[in-house]
Each structure stands twice: as structure tokens, then as C-alpha cells.
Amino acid sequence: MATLKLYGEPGWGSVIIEAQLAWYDMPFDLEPVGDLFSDPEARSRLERINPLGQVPTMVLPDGSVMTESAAMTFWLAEQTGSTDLVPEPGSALRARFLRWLIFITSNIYPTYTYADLPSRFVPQEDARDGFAAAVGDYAKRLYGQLAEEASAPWFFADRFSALDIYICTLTHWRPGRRWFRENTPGLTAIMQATKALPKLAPVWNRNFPDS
């Protein structure tokens, strides 16, 4: 029987789904994609499966392709019949979960897409640094909004969810651990609590070994 395949790279956005698969104890094959920014062949190979050339990308056991981490988050919850990471419909937390999951994936996450390699979007070389800086400043504002809504040790206080996995991943990226610690201590607390979960420790250690 075919198994689920996750395309990703250590420390990249695929860790968000890798952690969820580990949480659910779902078998999967991890397919390294290489550096999609510096290796045109790596990007070309992935684009044959996902035209956006982004991770995470999943190939399901039936051969169909799934992209977009929010969609994967709901699909995995449905496949497992679990409400561990996604509050069930009708629950008091469902609306807030939906709001902030989509806030992260549609607002915060794209700031990395645009600023990781500005040359993809800004043809004028002398304008790229300014573009990246502006996107970075915008990301900080977005993180401030997210932090205002966050409780501790989990986003929903005493209820662990997929939002905590997202936050744990994102706080390893720009603008850096020190900035998060000084400006959004609540998000840092969520990151620390999530990394302390024994079930997910191998995922974090593999993806962020120097943290």
C-alpha cells in the first residue's frame, strides 16, 4: 500500500506538517527537495509536482497532490478523526482557531515567500534591500497582532493546538529568536513549551539542531 509522501527540507515550512504527522503517529516518507532558492534543478523537480515550487507539498496515498499547510492541517485531523490539533466544529475555540490559522498562513507566512529571495519579485537590484526591509517591518507588525491574542503556555492557554506548532516553527525564522524574545515573549513561551513536548522533540531536533 502506498504511503503518504511529504516533500520538504530541514528547517523549512514542511516542519509544520512533519510535526503534525509525528503527533498523529501517521506513517509517511520524507522526500528532501534541496535548496529551492539556490538550486534551479531542485525547484524544477518540485514544480513538476507543485507548480508553485513550495513546501510543504504532500502526495497522498492515492497519488493526488495536496498543497497549502492549512488545508493539510484540516485533512490530517479528518483522516485521524482527532481533535487534538484542530478544535471540533461547534466548540468554543473553533472560530478563533480558524481566524488565527488563516491569519498566519495568509498574512504572516507570505512575508517569507516575498522576502526570502526578493529578486523573484523585484527586478531592480537596487530596490531589493528596501523591499525586503519593508516586508520585514510589516511581518513584525503582524507578529505583534498575533502576540496580543496569544495566551501561555499555549495560544489557547491550556489547550494545545496546531497554532502552537506553527508558532514554534515561525519563531525560529526572521526576525530572529532575540527579537521574538524581546518583543513577543508570549510567542517565545509557546515555542519553548512546544519544543518541550517529548512526542515532537525528534522533529524539532532534526529541523533546528542548532537552536
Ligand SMILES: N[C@@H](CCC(=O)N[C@@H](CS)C(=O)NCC(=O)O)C(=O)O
Given for the second form:
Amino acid sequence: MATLKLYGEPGWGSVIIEAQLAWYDMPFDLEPVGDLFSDPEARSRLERINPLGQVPTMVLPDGSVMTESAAMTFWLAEQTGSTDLVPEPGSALRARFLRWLIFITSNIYPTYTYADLPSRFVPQEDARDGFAAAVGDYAKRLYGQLAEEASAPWFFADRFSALDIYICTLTHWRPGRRWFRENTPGLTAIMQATKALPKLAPVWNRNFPDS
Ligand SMILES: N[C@@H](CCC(=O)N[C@@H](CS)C(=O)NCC(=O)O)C(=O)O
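Form predicted in complex with the ligand, following the form predicted alone:
Below is the whole assembly, all chains and molecules, this chain first.
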């Protein structure tokens, strides 16, 4: 059986899945994709596998392609039979887990898609900065809502989950570590607690060596 392959790039969204694979001790090959924004070759190579040209992208041992980090989060939990990162159906936290995982991936994550390279969505050059700023403000509002729901030391108080891995990743991105520290200290605390987990430390260090 082939080994699972994860397409990614240090510090990009693939770290969300790399951390989960490490948590589960699942063997995988990491395939660096290069800079999808500045290298057209890198983008067209990945688009042959994932037409959206996004990471994380996985090729499963049976050769099928999986995209979407939320789908991967559930698939990995099912494959391993573990409830470590995904509260099991029927459990008290299941509904909140579903809500906030999908909130992150369907509301927050797209703000990066739109503002990372506004030229893809805004034809008028002089309107791009304003668009990116508006998307950034919207993201801040979303992070405020997420922070209001967060407990300590984990999003679900004493219950670590994949949401903490997402939050640890996102708080390394825009609007920046300082903004999160000053405006959503609860999310920063989750990031610090998640980075301190010995099992995941090598993943964070490899992906965010400067932080
Ligand atoms: N919905 C996807 C979003 C993935 C995503 O946007 N990844 C970013 C990297 S953090 C990406 O590959 N961006 C390239 C692009 O948007 O063209 C998921 O949850 O996996």
C-alpha cells in the first residue's frame, strides 16, 4: 500500500494537517509545492492534482485525492478510530465542534483566499488595497467571534481538539501576532499552549521557525 502524501509548504495551511498526522503517528510523505503565488510552475503542478491549487492537498494510499482541511480532519479521525482531536458523535461537544470547525474553514479561511492576492478578484488595480483592507477588517470581526467562544487552556477548556491546531496555525498569519495578542488574548493563549505540546513542537518549529 502506498504511503499517504501531503502536499504542502512550510507555514501554509498544510501545517494544520501535518500536525494532525504527527498527533496520530501516521506515516506520510510530505511533498513541498513551492510558492503558489509567485511561481506559476508550482501552481500548475499542484493544479494537476487539486484544480483549486490549494494546500493542504492529500493523495490517499488508494490514490484518490482529498482536499479541504475540515474533510481531512474528519477522515483522519475515522481512519485512526481516535476521538483525540474530533469529539465523537453524540458527545456533549460535538455540535460546538462542528459549528466552529466549519466557521473557521468556511468564514475565516476564505478571507485569506481573497486578500492573499486581491488581483485575482478585483480587476481595477487602484481598488485592490481597499478591498484587501475590507476583507482584513471582516476577518478581525470573525476572529472576535471565535475568541468570545474560546475557553482556556484549550478552546473547549480541558479538552484539546483539532480546533486548537487550527487556532495555533491561524494566529501565525494576518493580522499578525501582535494584533492577536492585543485583541484576542485567548486565541494567543491557545496558540502558546498548543506550541508547548511536546508531540507537536517539531511540526511548529519546522513550519514557523522564526516565531
Ligand atoms: N478550504 C481550504 C483552504 C485552503 C487554502 O486556502 N490554502 C491556502 C494556503 S494557507 C492556499 O493554498 N492558497 C493558494 C490559493 O488560494 O491559490 C482548506 O480548508 O483546506
